[in-house]
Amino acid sequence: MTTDRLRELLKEKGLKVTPQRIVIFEAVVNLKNHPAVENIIEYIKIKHPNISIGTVYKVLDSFVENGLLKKVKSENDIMRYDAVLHHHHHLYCATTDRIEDFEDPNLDKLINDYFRKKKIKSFNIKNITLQITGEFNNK
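Could you give me the structure of that single chain in the form predicted alone?
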């Protein structure tokens, strides 16, 4: 997402366009690895040492509340942030704590067909997202 597009989205959501919001969002996008808040802070502090930790948390929360980012919880309960908003799944490496996006339309169809037929009593499914845990081969 470009900075201009982010500015438009912030305005559409009724959020003020601030340098802090731009920098924090760009950090999530540039890190490309579903960063934890600590990674985002570390990345930002290099060029913007005056942005407070509290500001980073508040901005991330407002981005999630307004649908600009998604939260992804790792297996060891660390909250991570994802700037990819279209439907996808995640591959989680239990050894390295790395998360990568995984898209497979055939898998999506299989899951959706299954639950359309299954119908869970007294429950309306809104979204199904898998986190597949394993280890990446570095060969």
Contents of the next structure:
2 protein chains.
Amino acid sequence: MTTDRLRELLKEKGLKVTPQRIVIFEAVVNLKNHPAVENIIEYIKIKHPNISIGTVYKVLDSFVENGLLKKVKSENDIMRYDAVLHHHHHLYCATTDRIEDFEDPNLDKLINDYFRKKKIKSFNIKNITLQITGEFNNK
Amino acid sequence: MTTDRLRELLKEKGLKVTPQRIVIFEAVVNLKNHPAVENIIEYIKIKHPNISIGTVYKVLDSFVENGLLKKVKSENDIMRYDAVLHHHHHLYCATTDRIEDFEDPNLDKLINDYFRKKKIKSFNIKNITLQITGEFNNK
DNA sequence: CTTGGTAAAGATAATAATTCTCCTTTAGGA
DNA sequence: TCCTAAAGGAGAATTATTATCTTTACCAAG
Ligand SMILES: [Mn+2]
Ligand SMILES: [Mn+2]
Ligand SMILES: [Zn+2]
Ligand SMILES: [Zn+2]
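Okay, that one was the form predicted alone. Can I see the form predicted together with a further copy of the same chain too?
After this comes the whole thing, all chains and molecules, with the earlier chain placed first.
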């Protein structure tokens, strides 16, 4: 995601293009591992020491509302953010709090086909996401 | 789960059998829909008005640690508890915060077989849980 | 059955992530 | 350039949860 593209998206959504929004969005994109607000603040503090914490929360919230970011809930009660917008799953390591993306269209097809045949009574499925917990090997 | 069985389990785990533990466990079992601490407190307040909130948190924590309950994380940052211990999935309704159990051994087999063939590089899967979001129809 | 050691309960203060309030600043269209 | 709604900054408030400290009571040993 380029900064110019972000400017376009903000305009499309009727959101003003502010330096804070640019910086916060870039932080989420650059920080891998689905950063928490704390990580984002730490990251932007270096170059932009006077962005208020409340602003970070508000900006992230509006990004999520407008589909520029997605929320990722973690094991503990802190929210994390994801700039990868297309459907994907997550690999969770409970011991390190590391979260990595996992995509597999074949698996998605398998599951979707399964539920197309065997519907759940009295429930309309909107989305199915796998929470794959375990341990990362190396690295 | 009967109260006598709970007494046994507590003893097995080296936990003292206290009236608070009995009452709190029964609350989680009787309250369906994966109660939050708030629901549990509300429920037990009727018959046992002097159980401390801190005790509820501590008891639930020790139950989770000792495998008598499981945590279920919800959309917002409040923890919810589950007395159903065997492997199962959850149906989430984002609008009502309702959470229902969903079991499907066939689906589990399908997914397990899939990952037995196609392993994820550098990740050891411990558990796979589906987060099925959508809307409940009737009721 | 009584007792003593200790785990657990109760009360309340402290934390910490998040939200709110209120005021000031600024983006961006006219 | 001006106007104004939108957005940002500062700090208080909220709220789920945790920590601390004192008191109670479970239960094993005698
Ligand atoms: Mn919170
Ligand atoms: Mn919290
Ligand atoms: Zn992701
Ligand atoms: Zn459940």
